[in-house]
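First comes one chain, alone, set out as structure tokens in the form predicted on its own.
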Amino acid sequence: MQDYSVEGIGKLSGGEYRNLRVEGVGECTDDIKAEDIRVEGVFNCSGSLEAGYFSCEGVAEIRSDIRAKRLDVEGVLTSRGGKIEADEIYCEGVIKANGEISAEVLRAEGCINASEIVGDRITINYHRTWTKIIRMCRRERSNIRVIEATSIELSGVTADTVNGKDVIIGPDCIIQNLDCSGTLSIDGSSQVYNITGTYTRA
């Protein structure tokens, strides 16, 4: 496997590489495996992306699957169409994504737009944020269709269904609907209109 890096503007063709840089500008029509792929660029792929660190510092745009055993964001990243999986997750940027993220382990203090989050752990913390790319969205909040994991911490976030069975709902939530199997707690600032299940308020 060799290494790769875009500096200025550049296409790559699909195939496996060891270390994959985007420093610059660059444009990728087929599928893409490697050990570590870091875009500090502007990046667009149109095939899926394999790696086992996958760090957007820049902006990159996916349009098939993500697989990865540890994603870094502090860019944004977008994926269009294909699902997003990994063992850990984590974003002090901004996410969007069409299709479902999957992972064990997804800590937040950035911006997710999603259809479906699912895994063990999952912590959005929209409000601790202050980096310059998220203060340029600070406008919005989280956005996130359905919510399932073990446990859940969220702040800052609109949700259509929250299922879990540890979950704290912090500052600035609305929430429709909200299943719940272990500990409640729910911040008095924010809004759960219909919660169900057996849970002991914490």
Given for the second form:
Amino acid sequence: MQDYSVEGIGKLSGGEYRNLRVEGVGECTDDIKAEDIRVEGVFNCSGSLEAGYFSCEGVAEIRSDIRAKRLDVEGVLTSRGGKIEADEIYCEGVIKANGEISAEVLRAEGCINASEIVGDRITINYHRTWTKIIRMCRRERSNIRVIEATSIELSGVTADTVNGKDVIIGPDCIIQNLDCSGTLSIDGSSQVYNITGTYTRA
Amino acid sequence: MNLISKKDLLAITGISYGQLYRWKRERLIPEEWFIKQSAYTGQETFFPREQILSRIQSILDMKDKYSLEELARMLSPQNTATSIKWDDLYEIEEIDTELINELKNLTGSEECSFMGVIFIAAISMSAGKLGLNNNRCADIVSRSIPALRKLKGDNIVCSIIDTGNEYHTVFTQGSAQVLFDEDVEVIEQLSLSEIADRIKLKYKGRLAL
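What I would like now is the form predicted together with its partner chain, since the data block earlier showed the form predicted on its own; can you produce it?
Full assembly next; the chain just shown is listed first.
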């Protein structure tokens, strides 16, 4: 397997690589697989992306499934039409996904707009700051339709449905429906409209 | 289709959201089994009851013996040998040996497709309940073999129907529902995918499954 680097403007027709670097503007027209993918420039992929490690410090738009062992987002990652699956996701930037995001562990300090986030441990602490990247999100809170995990910790999140075993709703959240089967704590500054489940207040 | 909600599934099996979604990511649970339906709380996910309960039991039974990758390989319908020699079927205790003898003579071929083997096991296990002797089982199997060769993938169900003077088989895949006129009686429904999982897990390493 070979390494490939885009430093100016480059076009790939998919395939399998060891290391893929995009520092300029890269476009991929088919499915791509690599051990290590780092995007520091702009990358558009119309196929699926599979990687051991995928880091997005620039701007990436993927139009099919993303599958990685670890995904780090410090820039803006947009997933259109596909799902995002990873063992571990860390987001300091922005993730926009209209499909499901599934991860064993997801930690976000940036902004996530997604239809669904599911997994084992989900932590989203979105505090609006005025860094360039977060400003691109243009929202007061991370906005997620459904969050479902064994353990959930949220702040600065708007969600329609939150289902979990142990749930901590931190400050500045608006949750329509919450189901909890373990321990539950809700910060006084957050609004949770319907609560169900056999939970105990932490 | 008999469905179970996600909440009930977790309560009955004792598994966590994390385990459910981990197994989905590892392709141990097919994506098609996550059926989304609208509910008063927005949207709720349901599963085909028998298939998901059987699959989760298999995973729980095997997860300490095999890695998730190994389990995924074993449970994936894509990773199964395409054909199996008739003589290897004697290893499968779910299949009546007399039925294998009948089929060897009747078909004249040396091998049988994987889904064919699963159907033979399924009908052999249900023969007593359906009042079928080996002769009639062999007749149904031999008529079904061409259709069975074309079946691949998950969620395959065989309906055995009585048209009045003969038993016939109807194979469906996915959530498709087949309705019959009132002269046709569905006397048994066999989930071949569930039986395939059980047979593959039980005979792993002993057969080319």
